[in-house]
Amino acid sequence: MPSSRILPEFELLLPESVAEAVKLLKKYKDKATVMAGGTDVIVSGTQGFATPYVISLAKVSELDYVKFSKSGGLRIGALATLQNVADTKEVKANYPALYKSAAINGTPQTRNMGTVVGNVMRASPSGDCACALLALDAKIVFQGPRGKREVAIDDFFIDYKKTDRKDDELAVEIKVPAPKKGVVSAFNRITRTTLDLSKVNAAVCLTVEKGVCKSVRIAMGAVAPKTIRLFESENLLKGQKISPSILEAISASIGGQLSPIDDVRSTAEYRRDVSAVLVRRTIEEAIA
């Protein structure tokens, strides 16, 4: 579909509370698009993907927060920008994968407008924060006419840009579990240029005790229609002492779990070839 700098016509709705936003979603459902930072909605509009109504959350100040506690973990409101999250010292200290995925996401301008929740809700297979949060076992909190609902991120991504969100629900926050002793994480990506979307990305979250991997989550993006976990590789690593031979076995297991495509950013062959190296380096970075 050709791109244009001219946005299609739509009616902009400006609720001032979550309750008002939910009421509008109940009324318009799939005829409405929710906009937080707008970095994706506006671009999509210039490419012809538009709805008659856009519900902007700009005035819903109650959703602008990043909160952390050692017992409760991390909570990210729907209006918290990528830069807000990257600037939160507790994120950098306890969730290195999420910190890096936010800190290197796009340009300073987009990081100060785009939101972490929006990056996940966009459901692009190349989403950096989506990849990091899948590794970190996050949950998405929705609010709709029937009340609040929490969805594990494992169940959220269904297919290419298709998610478990109902069309009358508003994503209000993302929750990340509290950090536990021995838990480490890391995120890496490969791009055409520093500011481009990922050709391929990877994130890991491991629980390590005396060099042994007690639990593991390995996530990858831009190698399938949705952000995925590498369950076969996880099973190889879980319960094992992390060693060069184990990392070699994990590298060998990765290609068969991917279904990459050729597109404007890369080829399927390249994505398949570099994925094993990227995952290994990300594991090594996490345990370092």
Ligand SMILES: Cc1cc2nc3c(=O)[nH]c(=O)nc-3n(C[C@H](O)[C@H](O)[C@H](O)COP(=O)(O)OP(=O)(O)OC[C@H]3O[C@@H](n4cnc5c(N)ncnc54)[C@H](O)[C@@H]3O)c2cc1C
Contents of the next structure:
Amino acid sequence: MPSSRILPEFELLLPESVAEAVKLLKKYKDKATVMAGGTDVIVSGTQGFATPYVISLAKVSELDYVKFSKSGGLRIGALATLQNVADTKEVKANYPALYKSAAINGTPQTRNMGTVVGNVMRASPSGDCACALLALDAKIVFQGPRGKREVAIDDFFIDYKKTDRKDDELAVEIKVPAPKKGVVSAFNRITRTTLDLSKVNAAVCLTVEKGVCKSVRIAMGAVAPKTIRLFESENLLKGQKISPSILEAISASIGGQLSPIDDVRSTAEYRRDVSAVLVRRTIEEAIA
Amino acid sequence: MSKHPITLTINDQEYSIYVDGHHTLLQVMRDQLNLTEVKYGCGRGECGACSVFVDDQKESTGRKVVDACLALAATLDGKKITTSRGLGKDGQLNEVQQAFVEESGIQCGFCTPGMVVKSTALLEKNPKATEDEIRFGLEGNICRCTGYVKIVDSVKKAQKVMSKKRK
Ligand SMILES: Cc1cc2nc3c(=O)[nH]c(=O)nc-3n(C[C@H](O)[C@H](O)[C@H](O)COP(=O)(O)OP(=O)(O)OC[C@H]3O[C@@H](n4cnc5c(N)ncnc54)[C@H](O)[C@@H]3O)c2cc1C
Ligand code: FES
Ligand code: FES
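Same protein, different form: I have the form predicted alone, so give me the form predicted together with the named molecule.
Every chain and every other molecule in the complex is listed next, the one we just looked at coming first.
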């Protein structure tokens, strides 16, 4: 009796540099799965999903970094774990939405293993860092056989688990814009237990000047086939003084922008109702 | 499928072995090395029965806990691993293990090897953890017997003993 879940057989490849990893991707394309922390790749494996090749990034140590500068912003390498990001002081201070989405993600073990880049690449509609990074207007940097390419996160999520990544591209880092004066952010989610995936999550990032909202991005997850922006609510808020009545109007605008489903974690009806409250609370938390 | 030659140092003993690329650390430890103190509960990161420490020379933060069921053994070549068996020194239990015995944090014992590794990690990272922080920190480790009260009591007891020793 084997004493573990059995993974389907695959050939494990362990490149030691980005260049080597890209070469392997060029050769195997969609026959290969990239693995960073493996917390999704291995779980999918136990459910029988696997490609003939798995390219582990474990030895590509050049991707193991979290860097911050006041003018350049934040750069998260593809091997930086959720815990590395949560432990970075500048993340907590400048990007509270991202901090929280990493700090409450999964369990201490999966935070030590799973990566922030993997959370976005996985493109699950409930991904917590994915939601926070959509609100924070992040950019994804890919390296492929044709060179480097930068994609705005707005253009990355296409449909259910469908993304703009080409099958020979490696995501090398995620960049978050430098913090500007008056920019605030927050993230919240609703789960059954903390280690469960989100029933719904929401992140906001606003620029506030003298109580007036100059710019705003509102992102939500697990309420549509992909992580989405709530443009209608953003337009209601932009240029307005943030007041109880405007927050009321925003709450009322939310339900119509969602296309939630019934599943094991929740019902569509609950998701719609709770989203209206969650977004308002998240805005209130960001500006508090 | 090709075999990967790797060296793991588990509880200070070196093992140079060949592993399959698709074999997890849990599988290799239990089936190949007969280190059965690492338990197989869920096999997918939810129960923590397979928790072990992995040392990372690069990490300034020291050792970290991972789920052995989610890690491919071949990706850990050259790493130091500590299980519940390796927590204490010279055949002694460490403070956490001793507290689990004294406070009845163990009933059937299935979750215990993972719980003591995880609790040791928690107190190493945050020696002054509050009860809320202990409860949050123990997430990802499931116990079907104790109802967690005794486990939290055990961690608090260990915390007291450790802080006295530091003084
Ligand atoms: C018990 C448990 C609890 C969890 N809880 C949460 C939670 O609360 N919130 C949440 O959002 N998620 C959760 N997850 C999911 C998962 O842990 C996270 O999404 C994690 O951030 C994934 O990172 P990883 O490095 O482990 O990804 P991997 O498993 O390595 O990869 C995930 C996907 O991204 C692709 N990929 C990874 N890196 C790259 C790269 N550099 N270039 C191209 N493609 C890449 C892989 O091919 C794969 O499709 C949980 C998982 C488990 C097992
Ligand atoms: S067996 Fe590894 S977490 Fe359950
Ligand atoms: S003591 Fe039995 S599962 Fe915890």
